[in-house]
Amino acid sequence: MTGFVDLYSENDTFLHRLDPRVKILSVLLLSLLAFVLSTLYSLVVLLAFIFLLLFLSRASLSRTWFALRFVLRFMTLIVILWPIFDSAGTPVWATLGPIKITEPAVWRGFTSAARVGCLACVWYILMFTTSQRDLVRALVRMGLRFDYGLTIAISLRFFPSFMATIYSIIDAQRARGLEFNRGGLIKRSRKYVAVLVPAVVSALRTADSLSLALQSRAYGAKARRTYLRQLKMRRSDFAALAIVTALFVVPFVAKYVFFVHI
């Protein structure tokens, strides 16, 4: 159960031991760079460079398969509905009553496919190869403040422990007999009540130690924080950065600049 909801997996590859920074910025570049490229095939050539990306981070196969088929659902719903929208353009294939279904929109709807599975499966290689930790550090690195960072790292903590809670609520209240899937929609939602309170009461309680906890072991008793674990930018991230950086710079200079059709 709480597998899904952090899809890191520990392993040692280098897209694993590059500075979490590095990952977030790349990632960040190659997501605007899938706006950049508005052709198919140089879509296709990202998504390929990403799918490689994808396999060297060594996830394991059920795990990549999981986060990539709601993509590839999505994806293949842009390909069937775009021609459907869209009939500018010819030669036009076929016409159903009011539909025209044209050559270039049916292109166009590989594209769009293309450049949303780049959006998305470009964002998998940074959850499958950081830790929260990790993510949380790098954002607090690059100016967040730290007790933001806390905040999303005690919640992205909590959330396994709180989906327990949830569900545990609803098997005390199902031994009591109250039937979830009994009744209309608005009575059925009143029966969430008996959920919703003690999950919220629990979480409440649950957040009251904790800030305790976090009291006892004198939080922002300094003003200044020192770390444990300091980040380090070493030639290797340099070097992943710098190509990168060339992989957007590149395609952007060569489509604004000099107006290629890429």
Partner chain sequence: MIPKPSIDDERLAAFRDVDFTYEDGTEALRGITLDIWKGEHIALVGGNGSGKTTLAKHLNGLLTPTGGNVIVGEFDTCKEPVARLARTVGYVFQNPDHQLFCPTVTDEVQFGPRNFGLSDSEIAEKTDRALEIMTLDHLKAEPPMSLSLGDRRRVSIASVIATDPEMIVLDEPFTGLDAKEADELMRVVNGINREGKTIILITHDMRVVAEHSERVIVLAEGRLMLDCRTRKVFSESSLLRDSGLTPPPVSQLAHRLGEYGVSPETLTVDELAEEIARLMEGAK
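Complement to the form predicted together with its partner chain: the form predicted on its own:
If you are looking for partners or other molecules, they are not here, because only the chain is given.
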């Protein structure tokens, strides 16, 4: 069972020290870059760069695996299913009845999987290195209403917690002798009711505790909020933002101005 409930890992790295506004803008630019790039080679290079940043965030192996395993499974599923539903192109590698597996479709499957991996993994950089408090403060400073920013931060904060609760319930039910892998599809689906009901009850209790915590801290008592720490951009923040902007602008101009296939 996963023991942590937050993807944020407190460390003293240059990614943690960056202004959260810079990290938000950088993640958005890298996400857009995944759509600009169209070749498998370029997307793999971008994915490797994102994995390098994840490594530099110094998150624990268990925390990193907890976050990435869902993405890796989805990427694998794309690679497997894409050639089945996309039969365009030649040469044909295999024929299974009406299904044709073509070489271009296989490479398109790998390309789509790499793009999805980039889009998903790049956001883990933000969640691994930015606390909920800093994330809300950055979103508010960027013009978002505080209650909207708090809603987003709470969603990012409690999603891994909710997943950990589900795994705990599954382990508890298995310890009581409930076997989820036996029986037909309908029978197995009914067994998951024993997981769904406690999970919903736990989510309602968490929502109630959260509302009480916000009320006890006088949330919304004053229209104008004050902060103990103010966000200030440093030279390193401007330098990091300039580098990421260049990483986006150069391929964008090369593709849409000079029509270079990248």
